[in-house]
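So this first bit is one chain, no partners, the form predicted alone, shown in C-alpha cells.
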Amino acid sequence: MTKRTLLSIFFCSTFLALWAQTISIATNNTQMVLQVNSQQRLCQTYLGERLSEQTNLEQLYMPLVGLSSSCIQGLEVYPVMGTEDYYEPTFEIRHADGNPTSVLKYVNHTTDGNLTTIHLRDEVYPVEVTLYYKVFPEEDIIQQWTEITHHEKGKVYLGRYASSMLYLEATNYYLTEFTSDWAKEMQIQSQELKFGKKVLDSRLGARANFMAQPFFEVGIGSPVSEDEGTVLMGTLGWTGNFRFTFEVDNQRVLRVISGINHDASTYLLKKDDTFRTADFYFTLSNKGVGEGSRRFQRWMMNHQLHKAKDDRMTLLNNWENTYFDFDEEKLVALFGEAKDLGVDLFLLDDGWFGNKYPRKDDRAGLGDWQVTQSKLPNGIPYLVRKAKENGVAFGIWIEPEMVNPKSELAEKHPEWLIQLPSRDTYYFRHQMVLDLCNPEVQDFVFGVVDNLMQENPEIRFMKWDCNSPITNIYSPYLKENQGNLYVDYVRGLYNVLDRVKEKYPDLYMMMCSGGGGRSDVRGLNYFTEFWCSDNTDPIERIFIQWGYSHFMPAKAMCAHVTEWNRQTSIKFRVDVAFQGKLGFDIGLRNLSDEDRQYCRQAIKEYNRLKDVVWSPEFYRLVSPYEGQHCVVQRVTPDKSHSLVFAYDINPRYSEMLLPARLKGLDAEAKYRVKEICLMPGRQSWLSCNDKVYTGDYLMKVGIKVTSYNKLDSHIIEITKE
C-alpha cells in the first residue's frame, strides 16, 4: 500500500468522523440535534419534542443536491455574514485586514454534565467561536451563549454577535410581542408572520425596556393559546439593548435570532480578549403558554431570582403620602401607620439628598448623596434607629447611575457624564447618565450603596432607579472606542452589581426604572423583585400583571396599593396587589376605620398564605382581553393548597357567566372551598364558598366566581380536606 493510499485513508476517516459528528442538546420534553456536514459546519438538525432513545439522530441528516458547501437548507447553527447563507447572520467581523468575515467550522465539543461546549474555528484567520448549550431539564429551559476571541494584530471589530439562531418549520408562525411604554408595560400584541423579517429591539442603553419588553412567543403552527399548540418562548438575560430577528425565508423556515442589539454599538475587540453574549433563554412547550409560563417560573424561582428561597418583606412607600415634601417628623409619624398596619418595612423614596442643590424636585440633587440638612437634620441613622423602634425595618431609594446637570457631581465631575463634545445636551427627565464604562464610575456607583451601609448596616432594602435611557451618546472615557459604549455601560453596572452581592449579600433590592423600564431576568439575577410599572391604577395592574406573568413569578413583581383610580375600592385595590409582591403607597389617614380594618387583615392573610401566592404554579383562566373579567390561579407544588383570584372589571348588562373550570389540582382528592379577604362585617355571596368538591369537578364543572358588579373582586382559597 502506498503513501499517498495511506494518507488517503487516513484523511477519508477523519472526514468521515466529523461528518458523523451528532450532538444531543435535551431537557425532559425538548431535543436540540445538531451534526457537522460533509464542510465541517456545524447544522441544526431537529428541534422539536424530545426524541426516543431508540431513535437514530444520524437519519435527522438528509442532504439536499446542490448545496455542496453550506448546511442543509443553509440551517447553519451560527451562520456569519458574507458567505453563502442569503439571509440575516448571527456574526459578523472585520479583520485587522479589511476582511470582512469568517467561515467558522466545527473543531469539537464536550459535555459536562447539563453544559454542552462547541468550538468553532476559522481556518484563515485566528479566530475562535465557542457556543455554549446549558440545559435545565425539569424545568424545560435552555440557555445559549456564545464567546468570541481573536489573536489578531492591530484592530478587528464585531459588528453582529448574536446569542443564539434557531430553526423551526410549519406552515405559519404567529408572534406574541409585549410592547411598552411609560405606565403601559407588557401589552399584549399578536400579528402571523410572513416572508421577510419582524425586528423586535430597544436601543435605550439604560431603561432599555421603555418601549419594548425583552419576551417573546411564537405560535408554530397555529396562533398562541394558553393550553394548546406549539409555543416558543423566549427572552435576553441583559440590562441594556436587546434584539430579536424573526424571519421567514423562501422555503417557508423560521429563523430566530436573539442578542445584544449590534445597532451603533460595532465592538472593538482586542487582541486575545473574549467577548462573551448576552445569555438566551428559551422553552418549546407543546401544551401552550400555560405550560411555558409555569416553566419560566420554576426556573426563575430555582436558578435565576437572587434570594428567591427567602422571604419578601411587604412595605409601605412615603411616595404618593409626601412626594419630595417631608422632615423627620412627617417619616416618623409613617413609621407608627407601617407598624399599625402591619407591614415589614418602610421604604424612605425620592428626596432625601443634597444640600447646595436640594433634592426638592427632579430638577436638581440627583448624583449628591447627602442626606440634606434641612429636612433630615440627624441623618439616615436617626431613621433606621425610628423605624426600627416602631417594629418595622428601613430601606431607601437610590438611582446612582444617573445624575443632574445641577449638582455638585456634575460641577466636579463632567468628565463623567455620557455626553456629546460640543453639541447641545438633551436631557430626559432633567438628568443625564453617568458613564459606567469608566472604572471610577463604578467605583463611585458602588460607593453610594457602599457608605450608605457603612454608616447604616441594619439597611435591609434599597429601591434602585433609573429614569433615564441614555442621550447624548459619547463615553469620554472610550474616546475612539465609542462601537462598545452600550455594550461596556452594561458590563460595567454588572461590575458593579457584583461588587454589592458579594458584600451585602442580605440586601434586598428592587430593580426600578421609571416603571418596568427593566425587567430582565439578568437583573433578578442581582435584584430581589422588580417594579412592574408607575401605573398602580388596579385595573391596568390587571392587565400589566397578566403580561409579566407569563414569564415572571410573583415573588419578583412588586404591587402596590395606591391612590391611583379611586373609583376602585380599597378591597379591589388590595385583592389586585395580593397576586404579587405585597406593598402600600397609600395615606392611610385617608381610609376609613373599614378599609383599614380591611387593609391589616388582608396583610396577615397575605403573610399566612405567601407560599401559596408564589407559587410557580400558575394557570390563568380567565383573560381580560377577552371579555370584562380576570380569572388567575396559584397552586402548591404538591397540589394541597390553591388560590384563585377573581376580577369582575366591567361586566356587560345580563351577560352570560360562566364556571371558571380550575387547573392543576389532584383530581381525586376533595377541597373545600372559601372566600377569604372579605369586608369586616360581610359575608361571601359565592354559591361554591364554604363546600366542598372533587379536584375532579373543579377541573371539569367549575366553579362560579365572577358576577354582574363593577369593580367586584374576589380572593378564594381552596384546601385539600
Second form
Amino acid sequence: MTKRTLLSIFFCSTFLALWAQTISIATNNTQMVLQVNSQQRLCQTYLGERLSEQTNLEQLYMPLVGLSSSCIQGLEVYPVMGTEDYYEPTFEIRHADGNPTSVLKYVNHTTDGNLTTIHLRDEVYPVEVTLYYKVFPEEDIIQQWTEITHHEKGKVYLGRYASSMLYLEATNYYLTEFTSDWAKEMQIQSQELKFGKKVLDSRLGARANFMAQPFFEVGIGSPVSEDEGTVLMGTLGWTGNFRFTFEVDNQRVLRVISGINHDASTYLLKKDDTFRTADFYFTLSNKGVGEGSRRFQRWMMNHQLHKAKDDRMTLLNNWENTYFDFDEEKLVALFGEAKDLGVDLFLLDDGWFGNKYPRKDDRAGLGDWQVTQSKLPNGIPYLVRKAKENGVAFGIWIEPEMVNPKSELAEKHPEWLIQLPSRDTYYFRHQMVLDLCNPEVQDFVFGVVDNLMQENPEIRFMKWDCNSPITNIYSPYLKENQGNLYVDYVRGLYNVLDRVKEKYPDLYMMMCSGGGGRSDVRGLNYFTEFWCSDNTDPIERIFIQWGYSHFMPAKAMCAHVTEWNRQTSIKFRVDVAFQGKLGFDIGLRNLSDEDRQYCRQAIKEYNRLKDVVWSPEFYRLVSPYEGQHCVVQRVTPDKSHSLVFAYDINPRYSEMLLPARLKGLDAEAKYRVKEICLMPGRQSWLSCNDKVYTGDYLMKVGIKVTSYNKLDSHIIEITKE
Ligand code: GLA
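Having seen the form predicted alone, could you now give me the structure of the form predicted in complex with alpha-D-galactopyranose (GLA)?
To see the whole picture, the full complex is given below, headed by that same chain.
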C-alpha cells in the first residue's frame, strides 16, 4: 500500500468517524436506528424488532452509502423536495429569494429520557429542522413530529411539512385502510401495494374524517392478519386534513410519509416562528394487528385519552326520540325515564337554542346559543335542576364552530364566516364554518362553552358536534395567506379546547361530527369519548366498532341503543352497545316491560363490569368480515376477569360452527364461565354455562358461543376461581 493510499484511508476514516453518528430509538420490542452518513445527511438504517444490546449498530447496512451524490438517495429520514431523491419528499420550502429547496444536514442530537431530539440545518439558508422521536417503551408506540424554523427576511413558504418518513424493506406490502362515509365509518379494505404510490388523505377541513379515517395498517411481507406477521400500524394526531403516502420505489423499498395534508396549504411561515407538524404515532407489531391494537388501546388509556382513568357516564340522549320536537314538559318526563332506566346522565341534543331564528330544524339558528324562550321558558338552569331532582346529571349538545346563514350571528358577523368572496356559497347541511383562524372567533367559540358553564356549573357533559366540512375555502381574517387556513383552523380549535380543558377539567365531552367525522387521537386528548357513527343499526355497529377497535379503546367509543333496525331484539342492540361506552337514544315508553327490564338489568351489569369492558386487553376472535358471526373478548390486565361478546348475524344451515378459542387468560388458572344479561326469565342454553375450565382449556379447546340462530347474542363472563 502506498503512503498516499494510507493517508487517504486515514483522512477518510477520521472524516467518517466525525460524521458516523448512530442514533438508536427503541421501545421494549421495536427499534429504529438512524445514522449520519458521510455527507452529514441523516438516514434510517434499521426499523424492526429490537436488537440485542450486543449488536454493533454501525454494522447496519445503509444502502448506497458512499461519497457520490447518490448516497443519500433512498433512506434519508427527512428528504426534501428538489434535491437528489426521486420520490415523494417530506419537506418542501420556498426561500425568500425564490430558491425552492433546502439541503438539511445533521447538526447534533440529544436524548433525554424517552425523547430524542435531532437538529438539522441548511448550510446556506437560515433554516432549521428539528426531528422529535418520543418512545412509549411499555406500549411499543413511537411518536414523531418535526419543528421547522427560519430566520430569513421576506416571505418563506412551506409546501410540505410531513411528520415522518419510514422505510421498510420486504418483497410484498399489503395496505389496510378504513374507508368512511356518513353511517359507514371504518369499513376495512385491503390491497397489495405495488410499484408507485397510494395516498390516503382528507381535504375536508373541519369534518375531516368524513370519507377516510386517519388510520392505516401495512402488512410487511404478508397480508395483515390478527395474530401473526409483521404489521406497521399508524395514525396521525391531527383534527384536520391528513395525508398518508405509501410509495414502493424502484428498489421495492416502501416509503411511508405521514403528516398534515399539504394540498391547498402552502404555509407562509413568519421569520423566527416555529411550525410544529402534527404528531404521527406508530407501532410495528410482529404478532399481527391484534397485538398492535392492544398496544394502541393501552397507549390511549395510559397516555392520550382525556380523563382516561376517570369514570364514564351511561346516558339517555333525546335526539332520535324527539329530534327538534320537545319542550320542558317532554324533557322533564324524559329525565324521569332516564332515572327509571338507571343511567347516570340525560343528554339534551340539538334544538334548544335560537330566538330570532329558532332552531326548529337544521336550517336556522345555529350560532345563536341563547335558549329558545318559547320552547324552554325557564332556561337551561331549570332543566339542570329538574334533572338533578330526578337523580340524573345533565349534558347538552353544542356545535360551536358552525353557523346557519339564517342566524343572528351570521347577520352580525359576516366577516367571521369561511366563505369565498366572489363565488356562490356551497352549504353543507344548510350551514357554514366559522373562521377559527381569527382569535375573536376563538373567543366566541370558547364563550359558547364558558357561558353555559358559568350559568350552569353543574353541567357534566357536552356533545360537541361538527357537521360540515369546510366547503368554501377562504378566510376573511387571513387575507392573502389563504394557504394557512386549514392548518390555522385546527390550531385555533386547539387554542379553544386548551382553554376549555384548563378551565373545566371535570367536564366530560363527546367529540362528534355527524357520526365519526372526527375520530383522531389528538382530539381525544381533549374529549373524553367520541361518537363512532350515527348508524346504530347493531349489525352495522358490529363492523364499525370492529374497525375502531384496531386503534381505539372501548371507553372512548360511544355506543347507543336506538331504534335503528327494529328487526333486531332489544337484547341484541344492547349487547352490541355494551362493548363500548353505553348509552340509550330511544323512546323507552315504546318498549315492552320485558325489554325495559332487560335494559335496566344490562345497565346494572355494565356498571358492575366497567373495568372489564374498558380494559385495553382486547381480542378479536371471530371476524364478521369472514362469515355471519362476530366474537370479541376483553380481559383485565391481571387476567382474573374476562368478557366474551358473541353475535350471530344471519347464519347458514350449512355452516360449520367452531368453538371460540379464548385468549389472554392464565393457562394454569381455573375460570368459571357464566352467561349474563339474559332476557328476564330465560335460562342460558350454552353448554359451557356455569362450568369451570382451566385457562388452558378455554384457550386451546374453546367454548361454543355462536349458533345457527339469526340475530342472537350472548355476553359471557369468565371469572377466575
Ligand atoms: C349530528 C349528530 C347526531 C345529532 C345531530 C343533531 O348528525 O351526529 O347525533 O346530534 O347532529 O343535529
